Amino acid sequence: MEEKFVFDSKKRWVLGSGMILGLLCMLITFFKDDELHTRFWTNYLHNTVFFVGIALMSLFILAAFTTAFAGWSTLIKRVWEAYALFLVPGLVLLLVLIIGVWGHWHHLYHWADAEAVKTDKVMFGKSGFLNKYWYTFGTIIVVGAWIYFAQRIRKYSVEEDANGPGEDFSYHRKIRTLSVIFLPIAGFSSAAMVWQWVMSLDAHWYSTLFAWYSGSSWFLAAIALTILLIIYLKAQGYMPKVTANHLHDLGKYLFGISVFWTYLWFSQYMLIWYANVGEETIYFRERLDNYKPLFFLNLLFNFVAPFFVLMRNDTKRKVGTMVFASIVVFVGHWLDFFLMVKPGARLTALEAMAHHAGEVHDAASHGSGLPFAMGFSFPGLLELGTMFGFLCLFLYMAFTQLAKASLVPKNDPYLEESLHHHVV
């Protein structure tokens, strides 16, 4: 059952070239940007949070399936273990944002301006949570805790391969214990972090559904990337025991959680529209007034396409269909985070530049007056190139981890169930 993945020089060269392309796109963005480098920093924040979230959700999936005795997924778990360990370089990427807050390198967050907070009642009321200390130590402690669980689960999983399950399945019990502890920690801490990293870009806005909404978006991106990697590995001759039955179950998650994401999208929109509270409706007014094509494209990519493509049972067993649906969903949720990040950060930058110029910029009354701007109104080639660079970095780290252990967890007590998994 030993099956080793070889991370050869060709794969390293391809992924390394992709990372260089991404870096070049970031450099071009930086030097062609406005005086605050808003496009550069929003691209950096967008992709960092997106891929860190995929790593987190991979760990969450691994822990949830372990806790739920979901033996069918055992043949796939090494992919999620590898994805989860991207949290280590992810924390380094987040540290750049933290240093940027302290050093005033960027103007992403309105609450980072101490003078603005003093004169704004809403932001002053939130300043106990929205401040650089919470942003810094919350990120380091929480992401550090995620890394601890990811590394320990991986450690026991690999040790189980080398030393056997033991009569009492000691390694699996350790993994299960860590998984049970991690799940509630992940639930609460991921909400706090996504509020800090993303929701606070629109500092006056608050939604009780936002953590669920963004978390489901991360989850779907993680499942989509899992499907694509498994299909790639099988095409390379790896994972022969992973069958259409496993692909079918992953497809059900891609379909079902897409419907759940849509439910959350509609609930958040409907409740805010119905309440008609100014501080809440401004979030959707801004996106409908100035980002309408993206607003509806978001629904097309993340609900309409996966719903109609994956509704039939047999489409979840077809490689071509699953590749198409996974690419659409992955890009769709990258666009979803683009729409979460760009509008709020753009307004904050416009206000900062107007303030520096001695002008007044009223974010509450601009209506549909913002002009089209590539990289904000719609992602351009530089945004796509940056995303590709981050994706190559993510896969480079994942391939490095996959090469360190057998792709088949040969002593996992649920391996036989996974080997004989069949979907009726």
Second form
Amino acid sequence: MEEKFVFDSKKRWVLGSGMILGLLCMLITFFKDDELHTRFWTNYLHNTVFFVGIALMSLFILAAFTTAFAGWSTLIKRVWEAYALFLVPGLVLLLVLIIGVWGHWHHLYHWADAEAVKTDKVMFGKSGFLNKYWYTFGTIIVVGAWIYFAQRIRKYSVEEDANGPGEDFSYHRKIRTLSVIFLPIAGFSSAAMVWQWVMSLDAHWYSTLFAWYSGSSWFLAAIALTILLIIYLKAQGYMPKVTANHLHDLGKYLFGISVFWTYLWFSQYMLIWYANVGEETIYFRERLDNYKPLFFLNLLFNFVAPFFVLMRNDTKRKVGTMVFASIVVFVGHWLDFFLMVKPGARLTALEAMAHHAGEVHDAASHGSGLPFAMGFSFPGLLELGTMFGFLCLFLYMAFTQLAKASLVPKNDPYLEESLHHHVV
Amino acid sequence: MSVVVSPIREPLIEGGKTYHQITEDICSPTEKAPNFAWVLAFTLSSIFLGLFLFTVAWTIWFGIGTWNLNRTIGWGWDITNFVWWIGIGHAGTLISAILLLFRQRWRTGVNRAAEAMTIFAVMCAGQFPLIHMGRLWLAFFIFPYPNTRGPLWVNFNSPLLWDVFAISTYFTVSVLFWYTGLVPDLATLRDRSKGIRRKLYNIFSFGWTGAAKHWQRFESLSLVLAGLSTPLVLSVHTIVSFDFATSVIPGWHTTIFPPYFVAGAIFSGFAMVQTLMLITRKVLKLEEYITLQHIDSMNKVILVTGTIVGVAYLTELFIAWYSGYLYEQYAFYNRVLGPYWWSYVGMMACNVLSPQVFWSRKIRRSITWTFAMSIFVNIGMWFERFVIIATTLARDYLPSSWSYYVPTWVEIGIFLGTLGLFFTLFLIFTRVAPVVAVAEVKSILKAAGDQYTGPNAAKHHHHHTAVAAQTGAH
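Write the structure block of the form predicted in complex with the partner chain for the protein whose form predicted on its own appears above.
Every chain and every other molecule in the complex is listed next, the one we just looked at coming first.
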């Protein structure tokens, strides 16, 4: 059952070139940028948060499936283990943002501007949470804890390969214990971090649903990337035992959670629209005024497309439709995060620049009628290139991990169930 | 049908049952005279049902003024009870639909009773909006139909109307789902009975013969209904949460309400399933079908959903502070430290803190603990709705209209009365239909019966893994 993945030089070369392309795009963005390098930094934040989230959700999937005694997914769990370990480079990427907050390299967060906080009553009220100490130590401690769980789960999983399932499946039981402890920690801490990293970009705005909404977005991106990687690996001749049945179940997740994401999207939008409280509606007003195409593409890519493509049974079992749906959903949720990150950060930067120029402009005020700006109003080629670079980095790290252990966790107690998995 | 089952899984059917024994064990309670425990329980429930009828008649005769609602607190125990019952009515369809889609085998032991419970709970819930109308005879006004009252239509913008649609749809589909599952079992009962019973079961089993075509249609229909019910499970409590969240009342208007209400509903529903199943398995001697493994699994669901609810409580509390919105902050200050602080403490203690004992496997598998916890959770979830409704209303925007509310004996009587209605219906159900889905339990016997998967089973399923373990060791 042993199956070795070889991370050969061709793959390294392709992914390495992709990373260089991404770096090149980032450099071009940086030098073509405004004085605060807003486009560069928002792209950096957007992709860092997006891929860190995918890694987190891969760990979450692993932990949730282990806790729920899922048997079918054993054959593909090595993919999630590899994805989850991207948290390590992810923390490095986040550290750059943290140092940036301290060193005033970027002007992403309105609350990081001490002058603005002094005069702004709302931000002053939040400064107990929105401050650089929380941002720094919260990120390091929380992501550090996630890394701990990712590495321990991986460690026992690989040791199980080498040493057998152990007496009374001791390795599996250890993994289960870790998974169970991780789940509530992930539940609380991911919310706190996404408030810090993303929701605080619109420093005045708040929504209790935001953490679950963005979490479901990450989850779908992780599932979509899993499907794509598995199909790629199968095309390379790996994972011969992974069948249409496994694909089918992954497709169900892609479909079901897409509907769930839509449910959360609707809940958040509808309640804010219905109650019509100015402090809350501003978030959607801004996006409908200045980001209309993205606003609707978000729904098209993340609801309409997966809903209609994956509704039928057979489309979840076919490679072509699954690749199509996964790419659409992956790009869709990347756009979703684009829409969460850019508008708030853009207003913050505009205000800061106006302030430098001596004009009075408030980031919290209604920014309607912003001119079209590539990279903000709509992702340009540089954004796509940057995303591609991050994706190649993510896959490079994942392939490195995949090559370190057998693709089949041969002593997992659920392996036989996964090998004989049939969706009826 | 042979399936591969991991040796790490525990059996779901104990006692080395054969197919015939399963039929005997589950069908026989409906064929014998009820035992003393049942008669006692039924008498007690009927008395409470009588109380329900009396207090409802009192309300209708004398009007809503017999309740202690006042100008500030317009929703008190009535809507609290309504939401509480609706929440309880979530576990059944979750178990039957979502767990069917997830192919969870343990659902077969408990789905039938849980679905029945769902239906009865929704019936109890439905009483409250109806009697709250005051003029019950005009209840049909809630339906939008071309009418003779001039251009007087229902308010389509109101979440209260959406409730009418959501709950009636949910009720209909739940009944269909439950009944579909019952058909093969009713046919089994028919085949075992004589005389008038046989005639009745023949009618209710729709001439089921167990033909392959019947089974094929049965399975397609089950899947279609599962697909339909899954969004319905979410929609019902989502729309109930809209009753509050679409308002501009601080403490009610918050975006997390829909999924958090759904999680809370599943939480309370499972608690009620535990309460009922622990009694049922004992009284009807079904311990080998509703095993400790089932109780363990349901306790895990209670732990998970309780913790999700806990995340939501803390999120609300934190974001209220974070919002920088004075009224929002005050609403939560009042919720925790205001005149109704005790109900907040009750809610937190019963819903978030106490379920944490289920981290211990020993406690998850203890009948006493589980039973006590299931009651705790039921109380806690009642408090949650009371906290949201009465506490929030008691301190509104105008300090001059602040008020305090305690129920009258009529309101308490109606609530206790719905418990009577609920248990009376459930007890009748245990007499006329198999409380465990006979056909479905049989379908998992070879995958989860202890003579096939338990420690004393013939080891052929373990073969592959054992070989894999050996090769791994070399």
